[in-house]
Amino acid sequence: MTILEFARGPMLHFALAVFVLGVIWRIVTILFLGFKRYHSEPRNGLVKSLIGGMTVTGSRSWPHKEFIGRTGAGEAIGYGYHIGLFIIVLLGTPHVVFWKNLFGVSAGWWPTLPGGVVHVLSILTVTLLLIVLIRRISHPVLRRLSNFDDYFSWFITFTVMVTGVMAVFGLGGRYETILAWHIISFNVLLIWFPFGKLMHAFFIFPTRAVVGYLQSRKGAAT
């Protein structure tokens, strides 16, 4: 069995069944913790409230105009690789195959972009991403606020792109080699990502929901 064969092979399928497993127990854990009981009458009905969790999940997206000028390019970074992730992941040609492979069924209405668009997203994500971990190495208060979940998660989605970058531009050896490595990076963002803060992806904009909701309950202004 060659590298790749294990790669895409056992390994991926292991990895598979911990980030299936691991994102399970995460969510029913969150859930068997329940909500506080408030004895409160309620100030705003359930629809009503639903709206405010609704709204709150928008307005708590983008900083607001008071603090724009001191967060505002940190939050155009963030969006910016995590719309690149989600293009390239969703929409570049090598990886709907992959999707369509995996889960076998028929890729024939899903769209992917040029080639080339991808490139330059993928190079400009790359870019955004050393962007990030200057930010948070030179920043006093991210500095630190980071931890090791912070620094392996930032790696390991690093080291995905980039192994997936050099595999498509032919760098640093033999096609099949870097394709191993990038798909074992992969495979480890799996095993890690229900047990670390990638789990964000899950959980932001439920809670943000939730928060709205229980605020707009109480007749809180969000």
Second form
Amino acid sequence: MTILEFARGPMLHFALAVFVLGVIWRIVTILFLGFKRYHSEPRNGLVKSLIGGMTVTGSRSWPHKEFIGRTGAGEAIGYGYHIGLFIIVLLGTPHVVFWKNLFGVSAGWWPTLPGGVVHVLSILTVTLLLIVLIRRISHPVLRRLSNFDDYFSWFITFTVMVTGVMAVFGLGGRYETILAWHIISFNVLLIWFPFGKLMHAFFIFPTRAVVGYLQSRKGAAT
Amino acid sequence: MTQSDNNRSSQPTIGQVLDERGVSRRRFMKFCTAMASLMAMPPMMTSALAQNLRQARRPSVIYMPFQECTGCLESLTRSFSPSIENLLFDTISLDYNHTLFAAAGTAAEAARHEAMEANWGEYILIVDGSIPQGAGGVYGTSAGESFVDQLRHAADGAAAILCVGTCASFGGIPYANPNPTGAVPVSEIIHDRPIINVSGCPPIPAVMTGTIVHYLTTGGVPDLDKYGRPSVFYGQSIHDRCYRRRFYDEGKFAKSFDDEGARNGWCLYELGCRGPTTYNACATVKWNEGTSFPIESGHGCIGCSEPNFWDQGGFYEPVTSKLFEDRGQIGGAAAAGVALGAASAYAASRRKKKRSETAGEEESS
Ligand code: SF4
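In place of the form predicted on its own, output the structure of the form predicted together with its partner chain.
First the chain shown before, then all remaining chains and molecules of the complex.
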């Protein structure tokens, strides 16, 4: 069995199983925990509270105008590499083929982006990821807030990106070897995903919405 | 002077043989220019190559076909016109090849033993096909000897071994899962001779010739890649040299063999083309005297020059696909996740309840 066969065969199957099990485990646990019972009279009805939840989801996803000078750049970089990742993962041809196969759909409508666009985006995303790390290390508060989880989540995302870029540009070895390392690092990311901060991909918007909903029910300004 | 020295010096040079057959100097130089460019030599090396090739004494070649389909030999010998490639192939003179030999049976075997003895330690051994080792090698025998024994004996007297085709190089189709005959490539049996793998199912005739020309003109083994193939021919992927590459880069893919994309000649990646993971000279040297190669005929590359190409899933599944035939495992993981989640939540709520009960008891006491 070659390294590529291993990466896209048994290792990928294992990683996907761990990913699915871990993500569902965490989501189901939270769903089953339910909400704390509030004994006071709700200040707002269900609809208004739901609107409050949505408002908070939006407002918390944007820098607060009071702090925009301090946090704006960080948020812009954060958005930048997240958007880059999404576009590459969802519209890069080899990835589209992978998703179609994973979900078992033929989906002729699923568009792909020209390779050149994906290449430029990949380099930009890698650069932004590097800036993010430098910022995390050099910012006194961020550095104190960071732990292994933050660095490892960054490292594995960065490795997936870099090996992908190397495979596309034919750097560092033969295509199939670099492709194998790209898939192996993706597998590690899948395995790590449910147990670390990468899980924010599933939690970030629902938690903002729930906070907004609960605050709104209590009549707090959102 | 040994017998083999005697034998070699009595052999005519390749130049003499070509002259005898009426090959003009112009045609020969054209061939050498093509070979030089094929081997990525600078243009000024052409005359040196031509000179060396003319002066080289024709080597004795023993061609041993084992577990094979004869496709490789067909590829090497069935050119449209008597090209210089097959003329050279003639010129090097096969002292033994039981498929091409007029003689058969005992006479052919005697000729092989005679040629091997006369050129012991000097001849080039060409192997075609894999070697079945299962059940003591009984799946492949010839003249009362197993292929394994024949190979071992022939390899002992060879100066170098040229594995023609994917079967001899990597096991090929007989080696494919479940490999009922226990087939193996030459490199798994012979470890003490230089082995050059010229893989492909079949290999490109010009690549084969180029490898022989290299051996004849330099007397040595060319630079090999990690699979023992001449880097000069197998150094680049089909994808890197494919004329459809610009469509790949533009994101234009044929989705089926008769859609508009296919008619426009777009990239065949989504139809299973193995060009990105296949290393061979098809896209540059091409087939049928440079006429075309499979991708030019509208079919994706099937990766036939790569190890285990037969076990890489369907030929119509893309390189990054063919991963999930069985989704049951994922469904099982999802069900386990639900069960685990429910159990964790239950345990957490029990803990919480217990804590609040203890707190209540403490308060009332
Ligand atoms: S047809 Fe195959 S080799 Fe050619 S560009 Fe497309 S994927 Fe690459």
